[in-house]
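The chain below stands alone and is given as structure tokens, in the form predicted alone.
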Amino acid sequence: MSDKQNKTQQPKNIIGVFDSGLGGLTVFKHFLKDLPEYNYIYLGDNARLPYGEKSQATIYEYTLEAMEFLFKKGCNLIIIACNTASAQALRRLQQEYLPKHWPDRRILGVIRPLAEEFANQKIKKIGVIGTKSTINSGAYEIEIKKLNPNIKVEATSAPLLVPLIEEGWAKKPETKMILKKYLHPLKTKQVEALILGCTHYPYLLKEIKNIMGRRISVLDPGKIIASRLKKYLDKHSELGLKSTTEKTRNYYTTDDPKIFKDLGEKFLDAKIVNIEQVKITEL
């Protein structure tokens, strides 16, 4: 991107939300509920999911392309509503990409808000479930230990859950059996709370709570992230994000819009309109 492009492409009072697929909609629905006064764009890179099985270099490349797309659409701020991309790409994007190309814009992730929420609880052992990439990065343990070094973090990967959810298999008996297998080690280690380290997993929130039992705290990540975003926006008026009566919501997917709409409406608990298929690799 040239300096001239950077200077002429002004933000348009829009918050962007990005995920590798549909999982980010479990966060986005709380934005729409708790922060409805803003304009939003949601981008799902469904054609290339799951990110959790890919290399860090590939995850960064894919996420970078998504950021470019959303910034060129006029987003002032982007929320990476994907734990894998937050763990593997966010810091580099903030430190290298933003200062050079979009110094007046911001990118936030979902790991820090959840780490802050759980680190402040009076517990000794936290469980984390996520994709292989997120778990292998140790991102949650690093962030939680920064905030509370006395908390022990037990983490396990659940690589099959994202593709099963994206294929519409969330309510199948086979998925529940696999979920039980993934959660069993954390129950055995007697964690006191469980972090859903993938934005797809809240779609299975009820099943996860039933498996973990009443004694283990399992919170909806979307509620926490929306609450933290509200506080962030209150502190950062320089981003130029203002309430509006227009309240536009536009959706983009890199795969079939009909598939996105049919399953996405179940994630969002609302109708999806203004959806378009795009190719972000050509930017």
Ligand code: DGL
Given for the second form:
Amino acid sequence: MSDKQNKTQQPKNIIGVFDSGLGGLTVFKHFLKDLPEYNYIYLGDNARLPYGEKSQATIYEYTLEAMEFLFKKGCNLIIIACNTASAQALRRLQQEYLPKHWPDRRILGVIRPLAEEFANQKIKKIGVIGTKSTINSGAYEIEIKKLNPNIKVEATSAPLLVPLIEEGWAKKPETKMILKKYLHPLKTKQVEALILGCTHYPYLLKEIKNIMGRRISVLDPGKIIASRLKKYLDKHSELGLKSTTEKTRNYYTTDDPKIFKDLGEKFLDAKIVNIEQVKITEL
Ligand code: DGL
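One more: the block was the form predicted alone; return the form predicted together with the ligand.
After this comes the whole thing, all chains and molecules, with the earlier chain placed first.
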């Protein structure tokens, strides 16, 4: 990308929301509900999902391509809804890529706001479930410990859940059995709260709450992230994202738009109208 090209990309008042697939719609749903006055573009890199099994270098490269796509579409701010991409790519994007290529734009992730929410609760032990990559990165543990060194973090990966959900198997008894197996060690270790560290898992929120029991706090990450985003937007009027009459809601996927729409509407709990397939590798 050349500097000349950069200057021709005029920022618009659009918020980009990125996920490796459909999972980010569980977060986006809350943006639409709680912050409807903004313009949004959602990008799901469905063709290359799952990110959770890939190396840090690959996740960085994929996420960078997604950022380029969204910035070129005129996004002023991008929320990386994907925990895996937040864990493995966000810091480098903020420290190296943004200052060099898009110094006046912003990228935010989901791990810090979720860690803050939970670290502020009066609890001693927190459980985290996420993809292999997110759990192996230790990102939640690092952020929580920075905020409250006394909290013990028990983290476990649940790699089968994403493919099962993407396959439309979320409500099958087999999925419930697998979920129970993943959550059992965290229950045994008596965690007091559970962080759903993957955008797909809120789709199983009811089932997870049932398995964990009433005494364990399992919050919907999308709600928390939306409320944090509201505070951020209120503080950063210089980004020029405040409401317009336009109300853009455009969806892009790197895979089949029909599959995205069919399952995506279940994640979003709303109709998906403007959906287009895109290539983000040749920008
Ligand atoms: N969306 C990803 C996350 O929140 C999980 C899906 C994947 O493995 O690509 O971590």
